[in-house]
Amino acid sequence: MAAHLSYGRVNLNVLREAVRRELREFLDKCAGSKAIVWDEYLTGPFGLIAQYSLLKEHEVEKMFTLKGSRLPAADVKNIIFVVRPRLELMDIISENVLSEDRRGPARDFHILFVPRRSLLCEQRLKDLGVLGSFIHREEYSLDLIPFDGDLLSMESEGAFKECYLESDQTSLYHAAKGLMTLQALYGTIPQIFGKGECARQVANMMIRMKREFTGSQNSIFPVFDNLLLLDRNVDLLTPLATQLTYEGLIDEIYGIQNSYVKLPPEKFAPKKQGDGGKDLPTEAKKLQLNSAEELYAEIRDKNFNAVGSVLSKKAKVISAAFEERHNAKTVGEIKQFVSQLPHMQAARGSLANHTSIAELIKDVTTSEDFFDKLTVEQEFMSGIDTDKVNSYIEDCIAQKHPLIKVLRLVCLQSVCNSGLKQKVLDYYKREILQTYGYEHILTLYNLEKAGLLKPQTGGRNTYPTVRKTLRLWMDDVNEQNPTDISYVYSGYAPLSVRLAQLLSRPGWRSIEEVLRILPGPHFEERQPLPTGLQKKRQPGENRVTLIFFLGGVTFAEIAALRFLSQLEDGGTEYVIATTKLINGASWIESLMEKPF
């Protein structure tokens, strides 16, 4: 079921598992047939923890979006409401609840708060008079969901909001609860780096939670050598970067939302001899990604410029294969031929299926505007004009482009420079709010307030030498064979990534300067280990790490940590954890105010 995430240097089935089990349980606790109420933000990230048929299973029937006023009628003695704990959700329970119980047979309601039940909540629900209703109310300590054989996210989606913006750490809370839960299944973690004010607060709070977990000793022998925890406001310019990996791109051009994707569907139809095109499907093709598929798993972390030579590479091993078919003289052969059949069949399902997205995303990239706007990009990058208005950026303002496509070069040109001259800066937003109207006034404010755009300070850009001392740009690239994860940008190497290769080695004392320019502090943390379960590494034996990216982080930041740990010489496997998986444009979006 879900094989592939057992697959990693980190068995994350574990986690799975344990995360299902503890469903199981609760479901059970509730005898009788059940409806779930769902809030709807939860379905996606449940959907990869337990599928229908496990909730079946637990005599779950019916299956309802958590809606205003009355429940849709359903014939079952539970009720259970699965929601996140926010007030808002509680005034639509109550009413729910209210005007069950005026109609029909009692039912038994329950509720579980994912990841946290909260008092606040509790006393909501107690002045709406309904508290008394719930007989079960429990957590589902759901923080961190296994998305593949080495990645982790809480897929919080305001955390990098809450935590800069609005300086609410709730999620943090939950992040250090998460990696609470990871040290109980895979053992305490003896070595705490972080860098960020952010990271911080979780080491804090984890230290702090040990210590209220003291005399339950873990004994688990420690999977994890260190965790690394990084704010994503140390490195506010990669999210802004296209991604120009495969998986990178494909999350840029349709989002992937939960390891899914919806394509238009016109480039799936069917191939039929005369059929001329007639019926073209009109409901989007949703797949599923993830390294359950082999093919998928080879081309996800490869520059798109290396992913076409791959595919025409495997079509012609699988139509080699189909042709075995013809060599088959035996029965023994023709029967060993049939066997692999099924399997032969899958791959040329999924070369199709990746056949056909890379066409759609080509027919992006070699778009005029596409090329136009990497290039600017990339100046930017390199340090290339920064300090002054970008006629670029102009011409897409005057021609009404999408606002986050401006706003995100707005953004990757004054974090480049480390801030715009107030001129530059006001020119901008005059023309921003003109063409896109006075209403994204808030959205700037929020965009200086999360230091995505500001005015530069104190006279001195300091991005040049960031970018020379942590060789953020480097000018040969190999697209095909790379040699350094600046591959995954077509020459820009990610920041984040470059201070955890850099931790691993030669370690961060080399760039203390850098890492004094870089904001928020950072810090080393020991959690000192029973001499039972320090580890004694046998040589060429790697080291893995966590790297938790608090508030978001890109497919192109994974695809150079997994190329780190692809390394023969790296020394260090990588498994990632984050609060959400982000790209650019659901980053932006995220920090916009609409306020009609």
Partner chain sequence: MDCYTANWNPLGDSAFYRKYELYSMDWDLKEELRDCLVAAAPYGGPIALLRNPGRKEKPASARPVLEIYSASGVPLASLLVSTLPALRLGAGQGSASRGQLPEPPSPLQWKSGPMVSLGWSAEEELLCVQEDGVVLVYGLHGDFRRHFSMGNEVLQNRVLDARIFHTEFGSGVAILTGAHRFTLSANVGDLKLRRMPEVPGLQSAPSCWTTMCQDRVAHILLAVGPDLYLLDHAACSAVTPPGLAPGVSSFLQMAVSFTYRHLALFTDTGYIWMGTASLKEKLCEFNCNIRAPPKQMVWCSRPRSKERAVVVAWERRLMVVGDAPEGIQFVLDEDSYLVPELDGVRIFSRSTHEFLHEVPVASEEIFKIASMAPGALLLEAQKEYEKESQKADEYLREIQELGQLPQAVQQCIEAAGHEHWPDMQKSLLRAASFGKCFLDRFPPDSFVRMCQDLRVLNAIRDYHIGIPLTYSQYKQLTIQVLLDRLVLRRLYPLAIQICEYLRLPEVQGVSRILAHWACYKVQQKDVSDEDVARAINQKLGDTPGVSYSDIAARAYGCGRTELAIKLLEYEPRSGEQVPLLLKMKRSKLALSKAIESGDTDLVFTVLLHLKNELNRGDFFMTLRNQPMALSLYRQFCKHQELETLKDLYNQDDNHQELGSFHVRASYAAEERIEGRVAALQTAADAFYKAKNEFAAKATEDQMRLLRLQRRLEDELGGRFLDLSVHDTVTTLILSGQNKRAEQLARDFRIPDKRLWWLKLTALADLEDWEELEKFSKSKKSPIGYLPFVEICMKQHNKYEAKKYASRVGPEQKVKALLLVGDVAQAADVAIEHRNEAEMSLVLSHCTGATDGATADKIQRARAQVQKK
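Output the structure of the form predicted on its own; the preceding block shows the form predicted together with its partner chain.
No partner chains or extra molecules come along with it, only the chain itself.
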């Protein structure tokens, strides 16, 4: 059991146990000792559902990363390849299998596709002459992976590009499949709301899948009241802005991968007297970040400016607790103190880690360049000077700042102006290509196709209407004790979360005009429940809404939704699902064409 998955209204351990059971069943099919050959991308997501101890119990003795040529030597009966259905991986697998055939005792080969089997991949293995070598060829439907008590992700890195650039609906099908799995475990979701083209398609797929399974009536009492499907392209603005929550900034600066972050080790070296600073560790410090850690759960969603005071209060509480040992006189008191010691030491270690992380972040956020960039972002989001060439962006290009930083700012300006005037757009494109190289012309084309960097058509900027109607810009933000979701960006309220907030109360009818401006259809579907399963809500009981971001979600949006869940009179608690946890840099990077 993972305790941090069961603290909310929805116990996500149920989902974790279901996927673990499926994995155990597959491993038991391959009788005897085993070696697993991993597609490297899958090791992170798998680590969240099954530690090595679980694999060991099922006779897994060795684990390797999938690489070309020969497999490392292993004295095992079974070799299991766990891979995504990618053609280039099939070529590597066939190389492994063919080189294995020529040496030593015969092995049993198996292949497990995550999350779906692929006919194309099997055909490629057949063409390469190795398909017959596999005894078991199966799929492991790891669609939604529980990251935290209110957070699920498919960790499908190409989902946004596939949906919006390549019109490939594979990840939407996986999303619909994942939602069907959730309904099988947590009951049918009575109401589905959605906004956007992809949302419409996922809802259609779910309705079709439900029709196909009419034989079995779902008799589980529904845990979720509503499902809200949201397309990422309904709100292209939010991921482009710099997140200002503690967790958001850790992700912006260091990148959080599958709930782990790697940090520079110098800040975490134990300080010894008279060491003179030699022998500093060189290995990056790797920390897991989730709500299992009490302190992190408390500060992760706060605006970074409010984190310092919490850490200093915690430090006083912990040192006071350690001082208690001087007051313990009797054996009973000493015994009680000793029993609390492990918890107190863990709290002290946690505080030391987060103080170090906060110092690392502060070094960045207090720099002049960070302030300049933030000022420009906030001017764009509040509608100042969005229609002309920005001098800060010009300087960044001239000084050859990282290309992703430049693209984020230019795209933010474009989105806040409903597209740029043709001559402004041409100027930016010319400057970028001349400075960074003409191979980036494909990247600019992708950004235009995705709607991030485009010419203004129809001559009208609709962003001010959306900003005013949805109150996306708030001038007076209380970062210490927030009263509105705009604290996560120190002034800007994420459009996606504002839509969720207004759906819950007073309903979307109040914002019909804005919904028509934003891309894609908006809709509502009802899924009838058999009598006896209809929910009678107790007075004061909150609704539970599952909100699914198709194309990615940022930690700042997650923080804003958690803020709404905790409001006294909010009336709704949110569980968040997504195709991928993203930030502006990783999102833009997924749209960049790699130069050949």
